[in-house]
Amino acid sequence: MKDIRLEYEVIKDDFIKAGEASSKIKKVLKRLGVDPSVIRRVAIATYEAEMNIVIHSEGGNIEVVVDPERIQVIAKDQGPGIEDVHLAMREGYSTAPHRVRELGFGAGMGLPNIKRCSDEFSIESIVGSFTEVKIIIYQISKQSAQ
């Protein structure tokens, strides 16, 4: 199987269209023939991801990779940054505003499930300019390559 790429945008504060991007790179993956279990912790990862981005940026993208072993999925938006990574990496913390809980969102679990979904996974921020999240997810488990 050839890479396959693709690329989403991701609007600031656009709730009606938060979670098309983690939708559409689901059906992707269905259609690929990914393993089932492989795209439910995808979906829920990507979805994580693109709502931070609605939620905490000024916008952003994100990437998905797929090849034959593993798909990489890379979030990266515009924005205040992550003043505390370890400190937002702790479930139940959230800096969302009291409008965006009204909506039932910003509960401070999206990096943690983000982090269980994955296996393998980064984030870098900077303060003032931009977050990063990259995930890896083995489509292989590393034990049956073996």
Given for the second form:
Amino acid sequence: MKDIRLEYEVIKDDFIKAGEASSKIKKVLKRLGVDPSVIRRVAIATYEAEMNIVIHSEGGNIEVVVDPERIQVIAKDQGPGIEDVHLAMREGYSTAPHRVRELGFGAGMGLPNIKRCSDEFSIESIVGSFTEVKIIIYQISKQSAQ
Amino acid sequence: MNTVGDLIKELELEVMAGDQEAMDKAVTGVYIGDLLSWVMSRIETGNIWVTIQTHVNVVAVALLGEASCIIIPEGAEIEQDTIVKAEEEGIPLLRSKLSAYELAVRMEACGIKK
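Moving on from the form predicted alone, kindly provide the form predicted in complex with its partner chain as a structure.
Up next: the whole complex, starting with the chain shown before.
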């Protein structure tokens, strides 16, 4: 099987379209016959990554590469970057503004949720430049779902 | 009780969106919550989702979390974008005058467990 590559643009502050990239990714994985528990983990991770880009960034994109062994998700935005990545990874810590919290977002669970769904997780952020979250979820489970 | 259609009859829910196919979806349990990240990571396939959030993104969360339907309690106003999106995506969007707690009690009496 040839690797399948999907790429979606995510726009800053676009709450109307928010979640669409994740929904599309999920539909493709279903069509490919990926295991439902793996799809669920990818769906949660991509949704959280998508919302992070919508809420916190200047916009970005989500790239998914599917091969028979694993699914790799790279969510990269165009800044402003995270000052303290260690703090951002702490559950419950959030810099989301009040108007976003009123919509039920910004609970400080995004990055921890992404990490929990991943077999491999890495985050790189440069203030004033970008944040890139990269995760890998194996199709043949090396870790129980959650 | 095993479908969304049965639930609508039993709880006298107001149907805001959802076609017949969606009404035949099986109901497996219920999850109540308004914090979207929390809901995403906890809701199970086929769960009824009760939430007071009514903006359009609840449809994405319901889809990704594979909820069987969304119930908005306390007769809350629902944004038009949300109704349109739920219709497009085939997610039953329902409304009740009851509170989330009263809905939970009624659902328990109908045999719907966690």
